[in-house]
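Take a look at this one chain, the form predicted on its own, written out in structure tokens.
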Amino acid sequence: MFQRLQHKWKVGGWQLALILCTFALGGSLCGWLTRQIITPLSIQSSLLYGTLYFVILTLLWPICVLIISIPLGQFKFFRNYLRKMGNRLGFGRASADEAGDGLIHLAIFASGTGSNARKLMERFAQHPKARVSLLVSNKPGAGALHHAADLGINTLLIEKDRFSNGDAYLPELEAAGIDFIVLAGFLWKIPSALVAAYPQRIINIHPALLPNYGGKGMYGRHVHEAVIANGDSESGITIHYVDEQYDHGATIFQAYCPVLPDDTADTLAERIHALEHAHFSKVVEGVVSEILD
């Protein structure tokens, strides 16, 4: 249950503990204040007492949890939480990132031609509970940006220093309501700030059978050249969660293909791409469906 809440709220274990403490302490404070208001009224009717208790409790609860959230450092979380609750109940007008539409909003990070990114965008175009809402790239001419434009998906072009050493573009991701990140041929290392903001909600595809042939510099044809040079009889793809290290997070899925005696980096790459196209978008959809369950 706790892991599911971490996924749902995009928080780490320590923050989840603080959030649950806020709920508990806020609820206790709310109940105590309600009794202090009602008791002096000496209401005899149990029906009237119960009705009044419920009404006052409902009105006080948001205020109490906000008060408790301040010393526990969770004010921003509860402000957004209560705002979304109000939007779902029809109070106020929801902004794009607070719409409470019940959808999982995905961002795809891509540096290259974007064939996997396009398959993901097309797969989620008609999905009833999830959609690709943003395409992020570090290369102005990346083909993935053109695919996004073709499909009417918003794009964000990022620069190295702010991404790696600044705020990791978290304000833009938050404004877009992003719940989940998919790396589809994205070549930069994901900064700790982004990993912390999306625990177990960033996944990557790697063109080899991790833990072999992973790490810095192991991408694209460099991987295939290493596999062939080592004389391996098989290669494949690995879809995995992202943590603070290159190609290190927990494995979600692997698929295999043979390495033929006359293979070159290019011919092996074709076989690997076929595996990517066959499995990546389907596995991503499965992981997103687990969040929705």
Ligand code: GAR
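Numbering follows the first chain given and starts at 1. Basically, rigid core = biggest C-alpha set you can superpose within 1.5 Å across the two forms. Everything numeric here is computed off the predicted structure, so don't read it as measured data. What changes on going to the form predicted together with this ligand:
Residue displacement note: I272 has its CA displaced by under 2 Å between the two forms (rigid core superposed).
Once you line up the core between the two forms, the Cα of F78 ends up 2 Å or more from where it was.
If you fit the rigid core between the two forms, you'll see the Cα of S69 move by 2 angstroms or more.
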Second form
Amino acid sequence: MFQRLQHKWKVGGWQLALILCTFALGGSLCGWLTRQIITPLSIQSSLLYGTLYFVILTLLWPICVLIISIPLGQFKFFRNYLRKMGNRLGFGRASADEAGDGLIHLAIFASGTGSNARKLMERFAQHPKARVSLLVSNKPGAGALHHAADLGINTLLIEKDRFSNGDAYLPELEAAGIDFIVLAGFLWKIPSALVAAYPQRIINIHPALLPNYGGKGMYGRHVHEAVIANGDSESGITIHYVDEQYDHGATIFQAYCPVLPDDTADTLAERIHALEHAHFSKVVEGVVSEILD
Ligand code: GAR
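Switching from the form predicted on its own: structure of the form predicted together with this ligand?
Every component of the complex follows; first up is the chain already shown.
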């Protein structure tokens, strides 16, 4: 049971002991205070006494637990714990921190070579606010999966029908405590169940200046071939929120690069990749940092 709690709350043994002490002491303080308030009222009816006792106890409990958590160094845990509990009961907006450990847990969806995924995993490896907790891919053997294994990050291989027409793997994402999703070279359309479960919490990178060269089939070298065929003198990258349509949600960031007269899809892809590597993980960090503030 203790191990399950440690896993659920993502805490070590020593912190778990402090958390359990906080619950015990906070509960005792709450019971004592409730009796101090209710006894002088000399209530005769046991029904009224019981109801009042229950109401006061319920109202005081979060306050008592928070007070006790301060000297035990567990205020941050309990603030998140109570916020999450309030959200479950329908108070307040959905928490940005599903796991309640003060960190934003990211899942990266990637099916390509995974160069962007790797940059992201490296940037968040020791980050004070966020971690990459899961790498999701639909392609067995994808480079992104190897990068994740190399960096000790859990992976999940998904299958089309369940993702697009089933539960979108929400149980697995929830079990991993995922708060935020980053698409880094993921080509399937994101089903509405997933968009609804992560509102404004899924972002994508696209290797062109949206709204141009987006939509189904517009990925990787297809994009660069189209840009060159069109004679454009400029291309770039777009980082945007994801909605139910391909390459469509609100733009967060764009960066530009020239298209040179002798460019091929490969040379342009190289320039675009360099732009992505320079900006993507930094932009994700900015977005993620804002949601915890
Ligand atoms: C990136 O260029 C990304 O913009 C693109 O896939 C590549 C993945 O590269 N995404 C799309 O085309 C989405 N429509 P990587 O595997 O080396 O990170």
